[in-house]
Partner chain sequence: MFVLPFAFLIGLGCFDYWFYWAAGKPTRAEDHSSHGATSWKSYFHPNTDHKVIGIQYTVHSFFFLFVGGLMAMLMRAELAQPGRQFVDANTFNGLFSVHASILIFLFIIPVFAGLANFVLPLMIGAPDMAFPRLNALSFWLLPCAGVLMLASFFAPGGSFASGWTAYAPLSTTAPLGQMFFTIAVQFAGASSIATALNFLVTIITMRAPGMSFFRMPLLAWANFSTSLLVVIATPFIAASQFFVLLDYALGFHFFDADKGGDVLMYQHVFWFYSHPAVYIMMLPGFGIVSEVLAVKARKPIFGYRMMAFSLLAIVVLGFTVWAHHMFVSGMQSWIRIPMMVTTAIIAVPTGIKIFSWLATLWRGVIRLDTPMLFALGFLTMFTCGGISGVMLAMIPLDIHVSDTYFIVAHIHYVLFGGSLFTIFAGVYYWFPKMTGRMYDEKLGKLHFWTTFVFFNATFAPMHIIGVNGMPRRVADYADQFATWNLVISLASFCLGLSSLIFAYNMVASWRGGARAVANPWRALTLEWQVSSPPPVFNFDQVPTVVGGPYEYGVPGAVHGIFGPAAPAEAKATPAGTHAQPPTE
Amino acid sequence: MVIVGLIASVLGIALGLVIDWFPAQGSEQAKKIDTFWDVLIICSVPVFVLVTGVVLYSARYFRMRPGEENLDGPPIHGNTRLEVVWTAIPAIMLMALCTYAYLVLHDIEKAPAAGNERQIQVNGQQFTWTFDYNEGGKKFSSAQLYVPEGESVKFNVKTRDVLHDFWVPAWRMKIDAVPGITTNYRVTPIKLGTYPVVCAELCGLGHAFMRQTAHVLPKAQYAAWVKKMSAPAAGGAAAGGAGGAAPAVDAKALFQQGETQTGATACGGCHKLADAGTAGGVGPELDQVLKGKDAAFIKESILNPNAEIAAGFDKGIMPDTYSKLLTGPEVDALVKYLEEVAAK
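Coordinates for the sequence above, one chain, the form predicted on its own:
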């Protein structure tokens, strides 16, 4: 039985280490967290095999047999040495793992030794994320997260309504956005690319749609992006990079897919609209609530969604950031489209 247990432990550890549990490491912190995960597998698999083996062995050899239903079995006296062993070994393992976890946590939360650290404010709101930047005194906001490669970034996380959880799986770090307080953590992105930003705390009916994108850029490209974002908006275009004239807006596609450049969530993700073929149930069905409404009402509902709430729904469900994430022509095109397909 001991040999079988050893073989099962080795195979279990090997399997646990071979399985690709997480996405590719995208930060300095991810390396240390993944190593800690591997250590937990190495320690926990033998314990699991031991406990499971003892249970199965006992069930097989000490089970009640026919005719023994009314027997109590032989009296059993305690074994002090055995009790000391099975108490001391788990206690030592737990203390060692807790110490290691503390050292890892202390290391990944440590501020960089030198240089200014970039700070980005993360705002959670049902059901979207926005990011406030202060780059050398130039303040602006973005619906998508941009960070430079190889530089430590501290995220100060807030919420405008309920509890959320800011998480970029490739960076491993996550933290709650708690009403009334600011939480924070820092990461150093090490891999260029785009990564999903998700909410890891069930925050309402639209929780599954609370996703954004994190972009890790080379330093020069990041500097160019900052320059573009901090430039004065022209022609009434939205701050946040959606600026410029919109020669032809496909309002139906915009409704179905959202605006990928700025991160504006697709209306169809939350609203049911027959013409667009969407079936979202987070917000009201637009074929019903917009029937008979004029363009002014529709535009107000997009830009200031809390001005009038449909029966059966609460304030704060729809983000009030579309005035920043969509250009004027995009908003007008959406209004015209909804007026044509839903209001009449």
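Mind giving me the form predicted in complex with the partner chain, seeing as the form predicted on its own was just shown?
Keep in mind that what follows is only the chain, not its partners or any molecules around it.
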């Protein structure tokens, strides 16, 4: 039986290690946490095998046979030595695990040894994230998260309304965005690519759709992106913007990402629109409700969303702040875009 147990444990551990549990291992932190997980699997499987093994063994060999209906087992009341053993061994194992956990925790939270660490402010709001950058004194924000590969980043997480939770599964780290305080964690991304950003704390209707993208770029490409973002033209669209020189508004991008300067939430966070590829399920599906509607209706719906509500939806869910957060040209561009899409 002991041998069967050992074999089962080895197989169980092998299985536990073979299963591809985690998403991409995208950060230094992820490496340590994944190793920690392997250790946990190695410790856990034998415990489970032991308990299940004894249960199965007893069920098989100590099962009542015909003719034993009136038989009782031997009256064993206890065994002090055994009881000490199974108190002490788990206690020692657990304390060892706690110590290891503490070391890992210390590792994944410590500041980089040298150099200035990049700080990015993460703002949660129903139901989108925006990211505020401060690159060498140049400030700008973005609805998509961009970070360079191989450098430690510290995220300072805030919220504009209720609790959210900033989580990039590929980086393994997460923390709540809490009203009234700023929370933080740091990661060192080590893998190029794009990864989902997920809200992990229930934040209301659109919680499930509060997903965005993190881009990990090579350093040079990141620098180029920063340059583009901090150039006055790119960010200037929203500012004042009445002059004829204002660049054309990319309505589709606006729909998908929102207006990051003023914090206007992305329409696509809540509305489904096939053309923009958004899946939000909080508000009405625009492909359907906008069929046959005119520009005036669409404009009114953006600026004054509570005036007329699609059947099955409630007042007060769509923000009524777009009239303040979007410029005239932006609204017009959106209306034009939606009108075109609806007519298709």
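Numbering follows the first chain given and starts at 1. From a predicted model like this one, the values you see are computed outputs, not experimental measurements. What we label the rigid core is the largest C-alpha set whose atoms superpose within 1.5 Å from one form to the other.
Colleague: Relative to the superposed rigid core, does residue 293 relocate between these two forms - that is, does its Cα move 2 Å or more?
Modeller: Residue 293 C-alpha, core-superposed: shift of 2 Å or more.
Colleague: By the 2 angstroms cut-off, has the C-alpha of residue 44 moved between these two forms once the rigid core is superposed?
Modeller: Residue 44: C-alpha displaced by less than 2 Å between these two forms.
Colleague: Has the Cα of residue 137 moved 2 Å or more between these two forms, judged after a core fit?
Modeller: No, shifts by less than 2 Å.
Colleague: By how many angstrom does residue 78 shift at its CA between these two forms when the core is held fixed?
Modeller: Superposing on the rigid core gives a C-alpha shift of 2.4 Å for residue 78.
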